[in-house]
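Next up: a single chain in structure tokens, the form predicted alone.
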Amino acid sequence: MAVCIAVIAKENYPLFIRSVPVQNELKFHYTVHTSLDVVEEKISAVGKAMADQRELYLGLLYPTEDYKVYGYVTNSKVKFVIVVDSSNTSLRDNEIRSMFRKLHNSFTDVMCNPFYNPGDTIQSKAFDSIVSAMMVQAS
């Protein structure tokens, strides 16, 4: 399903990035980094329209020739980015939303861990297994 999943902190540094072909990891770091500009643009546009009632799911941030990049922002301004292969046409918007919901729930579990320091990279085995399951689903 996903070829790259990233969790980006409020200050725009990566807390977690996982990509399926490990050889393309640097390419996906770049893709995620460039998507942050679009995320910030969408957050500011939505913030002006509705101060309190904002949609967490940002939708398709931008398509490239090979990939589609989707975004999601938590209330604490932590950003989730999922990169999907463009050739996967069977993937619907509601399936992407459910992937982000699962990711958000798992991230919340990481935050509730008393041994996790907010702002550190995520090294949770449970979070890692959920991300791995999202990535293996389609491949």
The other form holds:
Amino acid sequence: MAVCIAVIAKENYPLFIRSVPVQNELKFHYTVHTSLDVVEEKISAVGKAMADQRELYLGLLYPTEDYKVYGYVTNSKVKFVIVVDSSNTSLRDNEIRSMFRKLHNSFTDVMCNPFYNPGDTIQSKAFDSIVSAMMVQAS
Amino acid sequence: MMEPQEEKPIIYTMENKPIVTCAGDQALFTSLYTPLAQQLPREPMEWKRSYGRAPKMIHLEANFVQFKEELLPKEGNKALLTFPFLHIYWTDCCDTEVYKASVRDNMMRWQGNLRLHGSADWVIVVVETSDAKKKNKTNILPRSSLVDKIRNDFCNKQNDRCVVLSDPLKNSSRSQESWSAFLLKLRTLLLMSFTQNLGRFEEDMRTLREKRNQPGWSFCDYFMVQEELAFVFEMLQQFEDALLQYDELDALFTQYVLNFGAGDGANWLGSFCSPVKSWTGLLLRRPIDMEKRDGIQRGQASLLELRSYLFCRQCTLLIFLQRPWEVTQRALELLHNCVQELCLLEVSMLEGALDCWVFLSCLEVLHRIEGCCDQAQLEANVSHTVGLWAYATDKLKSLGYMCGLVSERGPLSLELNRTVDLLAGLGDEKAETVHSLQSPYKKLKEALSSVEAFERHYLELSHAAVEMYTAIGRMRSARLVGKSLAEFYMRKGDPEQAESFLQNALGSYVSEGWSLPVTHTRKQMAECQKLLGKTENYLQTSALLAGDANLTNEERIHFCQEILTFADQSTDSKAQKVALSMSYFAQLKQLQFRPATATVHSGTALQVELCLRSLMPVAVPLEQLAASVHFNLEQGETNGKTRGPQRRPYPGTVLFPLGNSSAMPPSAAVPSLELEEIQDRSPSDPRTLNSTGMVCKNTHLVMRRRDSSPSPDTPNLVSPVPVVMEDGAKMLMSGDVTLLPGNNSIVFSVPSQELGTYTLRQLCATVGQVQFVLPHISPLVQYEVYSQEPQLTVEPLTDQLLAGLPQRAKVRLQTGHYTVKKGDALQLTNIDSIPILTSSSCPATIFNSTAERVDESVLFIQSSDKVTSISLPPTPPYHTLEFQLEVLCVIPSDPVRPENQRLTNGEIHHRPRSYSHPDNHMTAINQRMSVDCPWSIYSTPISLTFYIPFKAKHSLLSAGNRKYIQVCLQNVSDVNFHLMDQRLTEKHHESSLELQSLNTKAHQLVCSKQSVYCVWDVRWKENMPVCLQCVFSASFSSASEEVSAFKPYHYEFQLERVTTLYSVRAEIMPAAGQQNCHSGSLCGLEMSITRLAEPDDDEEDDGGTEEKGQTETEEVCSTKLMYEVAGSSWVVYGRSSGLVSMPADANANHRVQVELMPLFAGHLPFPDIKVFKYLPPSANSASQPDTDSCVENGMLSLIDRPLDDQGDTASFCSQGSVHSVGSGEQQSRVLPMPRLEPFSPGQVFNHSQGCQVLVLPSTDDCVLEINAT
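One more: the block was the form predicted alone; return the form predicted in complex with the partner chain.
Everything in the complex follows now, all chains and molecules, and the chain you saw is the first one.
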């Protein structure tokens, strides 16, 4: 489904980033990094509007010719970014949302691990398999 | 007949209105047209919609045209714009005849025509004018009747199809009422017609759409039909609905393309798959692009044309709806989508054509938006337009690369051909923009025409995009555009321009910790710096890249080689070496001291082992690895204090946190919490804990606000912090080291000659001309060199040393810097009764500084009277020599010794000479000796404390004239002793004296804390000596030791005035005539004091002066005694004390009677009778200042008495003395006071001591009882 999935720390450094076509890894890094601009814009816009019942899903951050970049931000300002191939039109908003929810759940599990040091890059196998499942499915 | 050509002008102006035809009296209509056209749109009507669509308020307008039969739509014509929605028949006929003659027929024909075409939307208007009525009154029917007639003729059951308009041109209230009723009717009917006809149209349209899967269905046909609906909505100003139609078409088409992609191709799509020949871009200046519409209608449009047309219509409607920002957003989506669709449909297209199309379209949309918004609006909505700008920039860039406009040499012929082909596809410029200077078409054409023009346009666009991104705070996007600008500059061979852009981008990636972009950008940076000839920066970047795990090994080796090449190259020149930060080159991982304490005494070998992790991909030969050391002379550290390892929390190994591995950004890696446990103990008892907790030691770092901007001290930053090697410091050197990739271990031998603290400050690796410097070593790494004086300590082996028994003490000699040579000896000098060192040889153990047993040997001890010499085995410095000595402290027979003994070295001993052990009240003796050591000219004083295990007490017992001596020996130690051979001897061995032991046991066990009493009968033949000097001696040994030598114990004491001088005998007599004493009633006490011995020199000894006073005042041979009667259960009536004058001859007797009253009943002990020696005031004592001091004097003399003194004796005595003064005859003489002197315990013998007398209760009990209560 997704071609790139990234988890970005509150301080905007990547906690986890994986993309499917390995040769394009660098491009995805640039794409995800640039998408943080829009994430920040959306967070600040939402923050002003309604602070309490915030929607974690940020929606489509920006489309490019080849990819669609979706964003999601947890309450602790950890960002999830999912990049989807533009040609993959079968994905609806709801499916993206559920992907994010799954990702968030798995991330919460990672954080609950007492051996995980918050702020370190994620190296959990469980998390990795969740991500793989999301990426492999359609690609 | 309704040709599309005819529609064109109508649609073109977009001013078409729904058509309403007018039949009947044209002149009448013409007169009414103006007010009608004006008033119809004035009031809105609610339009109720079918299919649950929300009702809308709508202002109706109409285009009134004369009725022609041709206007009526033919069967199957789907044109809606030309559809007449309402037909009106106008008449002002009021004459029945006229009506019957012409009007009715006319109407019939009109109706017939309508019916023929199935049109049911008509209305007949009868205009009624008052003027007309007046003209021909003859055959005027009432208006109503004519209307009725018409209704009857035409409107069967549809009475509302005939409307009356009265006096329309008059300004009367009736006329206005009539107008409004008419207009309402008209609007209602129009809406009814819309609902009905549009409904029918939509129905047809839907049916057509349902057929979309049938073979012959064409999207283009359907497109035209639904667009018709959109036109109508647009005509009705319902832009929302119109847009909806286009959106539906858009979605339908998109779906088809997707289905096609999924393999489900529709035939009609074939036309869209044909190769694209024209890429003119969007055209948004016209509301409708008829050219493209024609193409669609003919089914010849390409995909781009269809999309362009569709978007153009959507754009127009959105701008009508004043939603320009949606246009930009949709435009971007459209462009992306088109690119995808073309790819999906596999439409063949000239390479770059799509880029041209996108570029043109982006600019066109931007121009269109600029055209309908003012500058302020535009600036506020940059976030909506910036995407298009960036996209256009991107496309222009790729066009430039494609057409060879970016390279330094200019385009190749192949590239020129391509440019020509691309330009051909643009066609001619459209008429609308021919005259504008800045049309997208012109821009593109110009940009592709020459390298310079391309550069100008590209830079303009790029800078605009960067500025816009910066303005809305999308810094990352701005930097990405900047980075691509940098790439452009690099291609153009202009690294100066590129550098700052790269630097910005790199800074951003580094600060946010994105390693892949960092690596990539850094590589570009390296290239740029190399071109610029910034050697130092280039080397720095190369070092970073050589250690970058994201690169392949070949790349890393390349960059490493770059450094090494530079390092080798310019060795000849004595230029300044290039200093680089070491953190990119190698990491200091661990530092280990040997020995681990990192504290050595001077002259010892200390080694430091560094663990350096080389980040380089290949082995790097270092000319030198140096660590600079800061030396700090510590004061007062050489005095031999032991410096335990507890000062250092780490056992000689310092681990360096792995900072800034490239995966972690510095912002996240900076402060880790430094936590420490704190314990708050109560000050009174350190074992109880008040509270405990954790504190963070580096809150100032952790809590510090972090800016998003990278901090200047970030080591990974692009421009390296200048690293300077400190000069003048001490250096640890290690030459010719080869650093292999990974961990390397390098050992330094550390100089340890000078005393003090050494701190490792910097580390520097030299490779040819390059130095890698680690400017700070953190955490602090220190080692210490110290020197220690030799030290000698002696401490007891057991808890306490007991005097009198051989005890063991441990002697520890810490050699410090001194080497004990063969023949060195300790000279122990004893002071008086000092422990005796026994045993001639004893084993000794030598330990090294880490308390490991090194050697054992035997000591030889030579003892002379005062000096003991211990020969020491050879011991290396900083070792410890331990051996045990057996010491014996003789218990002094006389515990009283002079205070402030002086030691041999002249030091005054300030401790109390003997004191009690706090736990068991053993008397302690401090024994000192001074030791002369070979390393010092001064002797070392050593003190040992011994405790005397025994306490002895003696007492003199009398029975009349006979005397007994009792000695009590108390074992105060914790040890049990065997005791034997107790003896009491007189020192002077007077022959007349005999001490006869009354003790039965010769051998006794004295348990801990228990006492043994021994009694001797004292017998003498002649005169009793005044003073008896006795020595009690016994032998004791510890009961716990099996074979034990008995040690002697001596106790010396002195007894004085042993002889009994007086005997006192008392008797209590009941009152006369009574058998017994009764409580509460008086009885008599008769005491007789008898002199038993001559007042010989014993009394003369007491004090000459007193004796003289005595002789002056009284007769020569008498002594004055004072008696005193007191008892707690007795009350003395009359005088309780008095003076008695005793004659000097033996057996002299004196009787005294005192009246007493017992307070209680029972066997009461006799009252105490005390006898004192009375010393009358003498002339010598007249100089005494006042009575108080005199009394004090008396008190003092009383206190001095050694035995049987009660606590209140002093006060009693002083009372007594005052009393006696008051009663005495010397009352007139105030100053000289008489004195009382007690007798020694054996001098007065009381016969009645311990006697009791029976006291019966008083007869009147009840009185007493009342008193008692």
